[in-house]
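Only one chain is given next, in structure tokens, and it is the form predicted on its own.
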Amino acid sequence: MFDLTGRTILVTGGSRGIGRAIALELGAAGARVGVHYRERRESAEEVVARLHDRGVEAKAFAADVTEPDQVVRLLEAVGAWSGRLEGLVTSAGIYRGPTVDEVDAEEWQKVIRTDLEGSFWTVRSALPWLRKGDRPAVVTLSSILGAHAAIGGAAYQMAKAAIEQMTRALSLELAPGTRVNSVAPGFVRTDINRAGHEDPVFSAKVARATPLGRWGEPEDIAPAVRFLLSREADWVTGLVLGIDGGLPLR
């Protein structure tokens, strides 16, 4: 089930964290994978090399998703390589955690432009290639903080909330040709939140608050993305799927 053989999929932010796990998962399912990165070329090439070792066709692509012109060129490069897209995963993102009285304008704009605007312009630029694909699908990356508030990181929380509404809006606008869904991870052990999961007190607090008793791993998120991109999910669109160990239940 959830076979992706013959499908070309671009994963933004695919060089590390959740994006890396997704790229490897999609390759294991048979997809041809484009691995996007901004600065971490060596990390992206390592993901591509792992995919090649498994017999998967893959290529790394660089772009700054905060720059719409670069996003257009990114998708043109992917399109020249693949000729089409059956899938797109917008997992490029950053987190900044200052409180409202500490955040400055530059930091605020960087989060909004990367997490929200970068996701939107990637989908927008991918449309010509998605429309050439067979039953194309998009998966955006939200967060548990898109629907549940916390102290600090307001820009990140607002960007993720907006991504969820963007997902719903695009699912209507692009139907019936292209499906659009989102996944909303809970507390997952990645580089972006290393300070949290390496803090023994905070890490234990999260584990206690989570009904399933632990932090998530990137590999906990990737299979759900694989499902949403597969033909088994052909009647699923506009969904925001929480993958969070049950944390919102408490």
The other form holds:
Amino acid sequence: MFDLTGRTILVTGGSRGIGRAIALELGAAGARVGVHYRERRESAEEVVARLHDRGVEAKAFAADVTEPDQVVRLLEAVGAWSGRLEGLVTSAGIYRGPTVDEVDAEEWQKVIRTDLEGSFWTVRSALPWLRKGDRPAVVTLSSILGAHAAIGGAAYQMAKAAIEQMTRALSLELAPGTRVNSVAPGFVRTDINRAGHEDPVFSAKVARATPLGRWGEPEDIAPAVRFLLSREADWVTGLVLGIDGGLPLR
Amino acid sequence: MTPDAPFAGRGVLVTGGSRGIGRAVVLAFARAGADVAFSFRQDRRSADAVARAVEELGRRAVVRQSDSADLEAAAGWVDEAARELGRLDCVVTSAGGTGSIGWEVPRAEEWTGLFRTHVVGPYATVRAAAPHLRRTKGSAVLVASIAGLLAYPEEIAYATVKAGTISLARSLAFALAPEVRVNAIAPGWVRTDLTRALYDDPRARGAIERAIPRGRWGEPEDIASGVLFLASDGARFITGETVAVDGGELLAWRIGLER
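Alt. form predicted together with the partner chain, vs. the form predicted on its own above:
And the full complex, kicking off with our chain again.
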């Protein structure tokens, strides 16, 4: 079920957090995995080594997704390695939480350029390779904050909302050949929000507010990405799938 | 548990399992290793054929003719199914499939009939299943429709009650958390007996095809895949969601499909 044998998939931001869990899950499902990272070469190589241990082909690729030139070169390198792509997961992202009064232009731009523009240019640069792939699919990473608001981090929330609309717009533009879907995780314990889950008061508050009673783990997000990239999800496109333990239900 | 049979040793109950989407769900679960109990309303011959197909896959099939909208009858049937299968890990409410009523719904009974089928039935089934699902930390998947998310004046009562199915899934998700997950799946235009008249009419078939970004009608198996994902361990942090499986129809700006 949801087997990915024979499919080559690039995961951006695959060295840590949710992207890392996705890369490992896709490999466990039989995919050949490109693991993109920005700085943490050792972490990316560790993911690649784990995939190799399972007998899965994998390779690490470095790029700063805020630089469109680097994204183009990243996809050239991936394409030279794989010859095609059946899947792309844009999970490279950062979070900054200043309020509108506190935020400066540099910080604002860094978030928009990494989360939103980085995702867009990665999809754009991957298109020639996706079009060579068999029944290709893209999965973008939104967040519960793409459709629900919080105080602080407006740029992040705006980027995630834009990613959801990018998902819908591109799922239409790239139809019928390439499917585009998004996953919108709730509170997930990763490095990006370590301050939150390491604060006992805030951590307990999130768990209490979540109907399923706990924080999410990266491993809770990865199987949905696997499903959306599978041949069995052939009729699913334009979907934004919340993976949030029911937090926004009321 | 093997990768090919992730539901091995599990028990699943499906309402409306003799035909269409429900039938595909029953068979997909059986292929994935589950024993399956399912109800049907009218078509015993189809139900028997589905049961045989399940048994040929080496799984147990428990079949019952049932009107799932009766609270007491639903409870009796769900308990019986749980007893027969030994456990219940998932219930899927797929009973539906009444004929066309149209925009002018002349009689109140037609409204209440649809409400019984698409809201009261799923409620009764999930309520009865809740104690069993709590034991297995299982889940429920309610088959709704994108008609519940769009204007659908051609079938105004159907669309309205399917919006009710979606709302029901949200409230049940909240009520049964944290042990039991509840989600809805919202199919678009799927080729079943229910839509056969439209599919067999070349003009209607083509118009619908052109409205679907993915460029084709759905098959019952497309919906079954989504149901199996939502029922799987991989969906362990997903509850209260409505998952459209519709070839992208829901998102399309209607004017924008032609290039």
